[in-house]
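Coming up is one lone chain in structure tokens, specifically the form predicted on its own.
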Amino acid sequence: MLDNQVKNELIQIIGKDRYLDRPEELACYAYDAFLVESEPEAVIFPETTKEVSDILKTASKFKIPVTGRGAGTSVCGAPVPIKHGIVLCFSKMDKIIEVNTRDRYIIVQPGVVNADVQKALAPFKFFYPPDPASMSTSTIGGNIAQNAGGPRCLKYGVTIDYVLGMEVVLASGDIIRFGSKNVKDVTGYKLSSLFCGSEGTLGIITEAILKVLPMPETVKTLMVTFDDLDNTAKAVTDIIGSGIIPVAMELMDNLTLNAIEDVANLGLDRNAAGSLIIEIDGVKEACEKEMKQIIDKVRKNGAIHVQEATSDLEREKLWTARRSAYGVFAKLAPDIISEDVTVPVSKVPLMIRKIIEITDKYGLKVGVLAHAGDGNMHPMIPADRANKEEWKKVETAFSEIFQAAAELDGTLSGEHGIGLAKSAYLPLVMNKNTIEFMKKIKQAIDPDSILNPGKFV
């Protein structure tokens, strides 16, 4: 519980109805989809940028930790208030301020759900490309804080590629704005690149200007299955190496396919060792040409079944299967860790072999799910945290997986972020001077370290 003086000052800013501090209420904001839990001392629901500013001025004055929170879908512990203090929940700052497809932008508050952005743009035949698996619930503020990606990022890029400008409140309570409504803007430092992916450690995002794109004329989607997971991965490198850049190229192994089929009953091939969902878009004639080339490539790599979606309903079923993977896989054990490592595309087959080799060594089940076209892999290990011996194996296995990714010129995260999950492993991919430089940036902007403390900086 916060000191009464602090509590009363905060209630004067936002009112009693948007201030929570009962134990049963605080418990709901103590976790995300990672494994660590830590309760805040208060949860506050701001509705305006000024309220956020006033809250941070109070927090700064009393040196109280502040953790921003969207929908809590993070899988790395980023919104977990590990140092307690205040959780700023943005579910009430959920307004779409402006839709302007003529100038190709949309302005939103941080609590707007990604899928609602897509719905707002659809009548104008425009879309916002970043599409994390959690898009039906995750918010734009959280997407920016984690620099979220998704299946479409192979062709279209990740969140940082679509942030034109932001309004941010600093730890001091000062409000800054940077960027603009222009697609081209090289005025001063590119601050959106600094704040995007900073996991709320540098400032609180209260508004974002996002670039949007016109919907493509044609979309074609394939489901391809293989009797060898290695051939599945080789098909990916062969397609990318030929110069074709699909919208998405999603890989699932047999364990993941069967977990999905057990729940969703979508008619997936239970005997396939691996599968690819491949999607392309663009002008009709170009899509037809690319699709023929892709089919040729997968068959040369041992594809046993190639099925093209013939309707929007079939296409949606395939993507339902892919997006449901984490949820259905989590049913296999009391706990699950879904990690996020990335390697150069040419090394995807080797990295998949490494993941299987490491988990087999410790007798663990692993589901391999990947945005394979950009080398981003999500190995998922179901286990029981209460079984200390088994959980030690899980931790050791992931430590070796991170090491393997680093040795293959890879990195620790493609889209999930670092949060609490991987801060200890930063030295694998960053030297001491780089880590110290990030700490200096944090110190300069947030000298009292009140913004999401205890995370990767």
The other form holds:
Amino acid sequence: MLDNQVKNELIQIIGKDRYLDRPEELACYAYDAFLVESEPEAVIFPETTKEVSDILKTASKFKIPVTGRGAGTSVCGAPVPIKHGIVLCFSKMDKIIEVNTRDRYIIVQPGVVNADVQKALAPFKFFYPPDPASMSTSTIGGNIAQNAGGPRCLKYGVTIDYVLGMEVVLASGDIIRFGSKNVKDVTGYKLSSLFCGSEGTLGIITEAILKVLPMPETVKTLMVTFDDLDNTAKAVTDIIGSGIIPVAMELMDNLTLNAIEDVANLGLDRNAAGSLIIEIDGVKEACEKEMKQIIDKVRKNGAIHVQEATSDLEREKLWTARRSAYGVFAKLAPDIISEDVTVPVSKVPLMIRKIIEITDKYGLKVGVLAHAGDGNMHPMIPADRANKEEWKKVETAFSEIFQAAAELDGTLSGEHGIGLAKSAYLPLVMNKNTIEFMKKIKQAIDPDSILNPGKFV
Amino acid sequence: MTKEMLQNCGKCGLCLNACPVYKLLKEEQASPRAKLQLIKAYDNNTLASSALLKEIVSKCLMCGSCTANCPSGIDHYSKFMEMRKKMVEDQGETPAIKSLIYLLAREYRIKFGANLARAGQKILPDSFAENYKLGNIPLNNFPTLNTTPFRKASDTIILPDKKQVGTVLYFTGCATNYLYDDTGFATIGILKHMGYKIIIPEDQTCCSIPLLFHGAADKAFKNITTNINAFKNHDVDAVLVDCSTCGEALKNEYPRLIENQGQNPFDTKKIASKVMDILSFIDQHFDRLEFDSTLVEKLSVTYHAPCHTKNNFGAHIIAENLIKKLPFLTYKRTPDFDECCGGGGTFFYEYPDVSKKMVDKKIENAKAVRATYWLTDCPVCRMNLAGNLNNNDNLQVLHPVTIIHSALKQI
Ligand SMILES: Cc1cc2nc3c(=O)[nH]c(=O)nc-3n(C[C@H](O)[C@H](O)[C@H](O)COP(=O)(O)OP(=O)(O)OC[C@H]3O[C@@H](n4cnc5c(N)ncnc54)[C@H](O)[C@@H]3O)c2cc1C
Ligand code: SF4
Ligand code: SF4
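What would the structure be for the form predicted in complex with its partner chain, rather than the form predicted on its own?
In what comes next, the whole complex appears, and the chain from above leads the way.
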């Protein structure tokens, strides 16, 4: 519980209705989709930038930790208030301020759900490319703070590529605005890079100008299965190497396919060693030509079954399978740990082998799911945290997986972020000076470390 | 590892925006994920029972949208019902809900309540009528009671109008029996027209879903046994329901509950395997319908998909397609046709503020498409939608069967 004086001051700003601090309520803001939990002392729902600014002024006066929260779908513990204090939840600051497809941008408040951005654009035949699998729930604020990507970022890039401008409230309560409605803008430092992926440790996002694109004329989707996992990865390298950049190339291995099929009954091939969902978009004629080339290439690389989606419904079914993968794994055991190590595309086959080798060594189950086109893999290990011995193995296996990725010139996280889950491993991919440099930036703008403290900086 | 342990919520959050209560309130504690977390904390003794805990876990329409969107296959219903039961034990129940449970627990009491009302008296016991402002719905917007309960007014065995093609059992539910006999008569009329012999077992009673939702499992169990006994000895093509909530009970809840009680689920499962909602049944045998060819002017209709139709039978798309197929209707879809209306059993009464916001949005959208009839296949949705309309809204809420029946060719 916050001190009465602080509480009163905060209620002065926000009103009683948007301030929660009863135990039953606090318990609901202690978690995200990761494992660690820690309760805040108060939850506040701001609706305006002014409110956010005033709250931060009070928080910095009393040096109280403030952790932003969108929808709590992070899988690395990023919104978990590990040092307690205030959770600033943006679910009610959710207005779409302007849709402008002529100048190709949309302005939103941070609590707007990704899927609602898509919904607002659809009537104009436009879309916002970043499509995390959590898009039905996750918010733009959370997407920016985690620099979220998704299946189609292979062709289109990740969140940072679509942030034209932002309004951010600093720890002091000062409001800054940078970027503009222009796609080209090199005025000053590219500050959006600083805040994209900062996981709420540098400032609180209160508004964002996002770049949007016209929907492609045609989308074609293909599901291919292989009886040898290596072939899956070879096909990916071969297709991209030939100059075709699909929207997405999603790999699922045998265990993943079966786990999804057990729950969703979508008619997936249970015997395949691995499958790829390949999607291309663009002008109709070009798509048809590319699709032919892709089919040739996958056949040459040993595909055993090639199925092209012939209707929107079939397409949706393939994607439903992919989107449900994470949750399905949660069903295999009381707990699940899923990471997102990333390696250069040509090293995907090697990395998959490494992952399987490591988990085999510890007798663990592993499902490998990957955005194979950009080398971003999701090894998911279902296990039981109450089983101390097993859990120890899981932790060791993951640290070896991180190590292996680093050795292949890879990195710790392609899209999920560092949060509480991976901060200990940063030195694997960053030297001491670089980590120091990040700390200096943090110290300069948040000297008392009130913004999301206890995380990677 | 037990099934219970495997059913672990991965906290992925995919159920958040599927939940009508979360979508409106935008607070985590209103979400299905939070309810599960709180239940876990309570079970692990890290969170004590309290009035607030009871409120949070009960602020739920039991609509099943979370389950339908949960990739981990969590059985929210069972977890919520179990928790509600514990909360009622710990915290007690409001007098109004107590009276409702008292009424629904025994068929004769419902009759008694209905008789009282007909005699110009209050429909419900004193404490009920007084507190029970009935949510947002003005009392005179409530449906009047059937002059005679539907099952009393109709025969137990009804023969088809033409050559018999099969036999069906009809589970009429409390709403059709006491409030909306038009639904019942239309259902019978259509089935007769299609060539089905209809059996309406006399001993059937409340499906007990309202009891289960309010944690009165023991009382529910008596009703369930009565219903199974009334339905088990017939060899029929289908067991039809005109209310998808009753359908959910017969199809999913009964087998589970019977098994949990350690009883032989054979009869229950046999019945469950035949349960079908009336609209899907009509759709399957659409070619048996002959329409009155003298109807020239088309009626314009819109449709509200009840949560239980959507989530338990997946039948809302079938219903919508059926409505589109009917030659005498012009169908106008609203953008939110499959979103919850906020009725949810007694939700509209317990949480009127939340419920009102949901229903007002639905009404606004329905009025915008300028339809004459608003079709819906759940009696609670019907009561909630109709009850919140104004007289000058010129929109009449009906079960789709009523309008289908009225357009059939007379044989
Ligand atoms: C099933 C599932 C699938 C997923 N798929 C993907 C995927 O495909 N790609 C991907 O990249 N991620 C994915 N994720 C991870 C997660 O959804 C993303 O990280 C998402 O961006 C988090 O958004 P959120 O609104 O839930 O934010 P939260 O989890 O609530 O918060 C995430 C971080 O953002 C900060 N934050 C939130 N709002 C603000 C704000 N206004 N200002 C400053 N900081 C803020 C928080 O402090 C926290 O550090 C997935 C998660 C799940 C559960
Ligand atoms: S969708 Fe299922 S697994 Fe995910 S948070 Fe909701 S209940 Fe938990
Ligand atoms: S049953 Fe409906 S109202 Fe209740 S938690 Fe699930 S989605 Fe929400």
